[in-house]
Amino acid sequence: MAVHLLRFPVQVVFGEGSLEEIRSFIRSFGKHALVVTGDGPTASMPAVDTLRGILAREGISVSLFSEVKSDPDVETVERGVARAREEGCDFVIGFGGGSPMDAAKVIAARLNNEGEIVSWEGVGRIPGRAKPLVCIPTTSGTGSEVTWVAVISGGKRGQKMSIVSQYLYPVLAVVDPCLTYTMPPEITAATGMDALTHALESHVSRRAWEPTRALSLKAAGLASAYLERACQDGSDTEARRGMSLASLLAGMAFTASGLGLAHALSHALGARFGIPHGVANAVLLPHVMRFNLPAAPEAYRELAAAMGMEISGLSSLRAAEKAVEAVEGLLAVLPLPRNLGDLGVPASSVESLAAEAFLNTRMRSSNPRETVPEDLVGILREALG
């Protein structure tokens, strides 16, 4: 019998207005916070001033580090570390999407640990505990607020590297759906498809088991029910709440079960061509699913049912194919590119992209179907359109 591990040390506060509840948890973290945000609109969100006010009322001063771009690199993280040390910060708050939260994770770890960040690539290579970390998502996609993973550019091959460690878990995650209301439709769609990809890949993972499957099925159902609505009307409170919960649950699921080929390929595409992570996942997902169907028909059948597809009376494989149809139907109504060709990916890059993705052994080993480089080449060619 397989041996499984389920670790979840994060306190989660969820719900509309939950940002205000942070004061009940942070008093023991210290007197000076480094708030890490993106370098775009996130830093000027009114919620940043609201957060400052909440912290000020608790006697906590704030240093704002708003230099994080999409796919943060080692140099940006080190600048954040220098800023925190210079100003005597006691703890770190990641505020924004996946990039600011991932950068905040590694900053918090680096503040308590010496050595080069690139040496932490892989699993369990951070030597010791991080500074206290709080994550506050303003998108519904990455689930980084509850994971032990941070993705930083600048690894051994100059590409994206995954740092996986128990010391990257936040102490506290504050998931307030109100913070997602201002996301434009394109970002809502891309981040939402990231959450759905997390749910689907974690459910069919070789490391999936009963608790993670329960989380991933619920997340898949929520995302398929609410993503289109959230894109059509950003003020749809039910849809925004559903997507925030989908992202949270999918993050909890894949932290324990792992991901698969869609993520391995999207990391390579993001590093090479700067394609946003959620957009790459959206384009790749149905092609990866079709490749995996023969290896996990029952798991895909369960996903089809969770996403509202009628599967009664169908064979196992035909019912599984309904999961792919559900994803394709959703993509057809979202404001996203349809294929890699639309994203400017040249056919000449397919072999090198496949070779880069194949080196991601952690995600490849979680994928339900055994894979060789030629399989990845085939998936990419299908996704070119």
The other form holds:
Amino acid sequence: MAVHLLRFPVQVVFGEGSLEEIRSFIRSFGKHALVVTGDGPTASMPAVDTLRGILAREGISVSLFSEVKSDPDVETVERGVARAREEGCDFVIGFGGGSPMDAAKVIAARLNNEGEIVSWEGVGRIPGRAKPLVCIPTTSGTGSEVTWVAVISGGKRGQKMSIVSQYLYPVLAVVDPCLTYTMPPEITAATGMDALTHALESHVSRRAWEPTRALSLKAAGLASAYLERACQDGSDTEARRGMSLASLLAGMAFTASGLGLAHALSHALGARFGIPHGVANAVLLPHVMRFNLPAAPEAYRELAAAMGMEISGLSSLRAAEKAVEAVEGLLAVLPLPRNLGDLGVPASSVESLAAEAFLNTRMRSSNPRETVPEDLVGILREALG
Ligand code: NAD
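Beyond the form predicted on its own, can we have the form predicted together with nicotinamide-adenine-dinucleotide?
All chains and molecules follow, beginning with the one already shown.
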């Protein structure tokens, strides 16, 4: 029998208006916060001023670091660290999508640890505890607010590095669906497909077990029920709440069970072509699922049922295929590119992308089907369209 670990040290506050609740937690974290946001719309969201006000009433001052672009790199993180040191910040708040939250995670770790960030790629390489960290998502996709992962660009081969450490868990995640209402349909779709990919990949992962499967099934059901609605009408509060919950639960699932080939490939595509993470996952997901089906038919059958597909009376493999059909049906109605060709990925890059993705041994080892580089080439060719 396998031995499993479930570690979940993050306090989570969830619900509309939960940003206000931060005041009951924040006093013990420090006196001066570095608030890390994106360099686009997130820095000017009214909620940033609300946050400042709440912190001010608790006697906490704020320095704003709003230089984080999508897929943040090592240099941006180091600039954030320098700012925090200059201004005497003693804790960090990541506010935005996965990009500012991941930058905030590594800034918090770097403030307490010397050494080069590139040497932290992989599992367990950060030497010691981070400064206290709070994460507040404004997208419903990455689940980064509850994971022990930060994805930072600028590894030695120019790759997106997954830094994985128990010291990257936030002490507090505040998930307020109201903060996602301003996402336009394309970002809602891309980030929502990231959440669905987390749910599906964690459910079929070799490291999945009962608690992670319960979370991933619920997340898959929520995302398939609410993503189209959230894209069609960003003010549909029930759909926004459903997607925030899907993202949170999928993050809780995959931080324990790991991910798979869609993520290994999308990191390679993001690093080489700048394709947004959720868009790359969306385009790859059905092709990765078809490749994996024979290795995990029962898990895919469960997902098909969770996503509302009729599977009674079907053979195991046919029922599993219904999960792919559910994803393809959803993709057909979302405002997203259909294939890698539409995203400008040339056929000539397939072998080198596959070779880069193959180096991601962590995601390859949790993927349900044994993989050789030619398999990744095949998946990419299918996804080219
Ligand atoms: P993002 O943070 O890069 O943001 C995407 C865009 O959405 C930006 O232009 C941003 O300004 C905009 N945006 C964010 N919130 C908005 C709002 N409420 N209204 C309007 N616009 C808004 O995108 P993301 O998909 O959230 O994060 C992607 C990053 O997260 C990637 O680098 C990916 O590798 C990483 N990631 C990390 C984890 C983890 O566990 N740490 C998991 C998955 C992905």
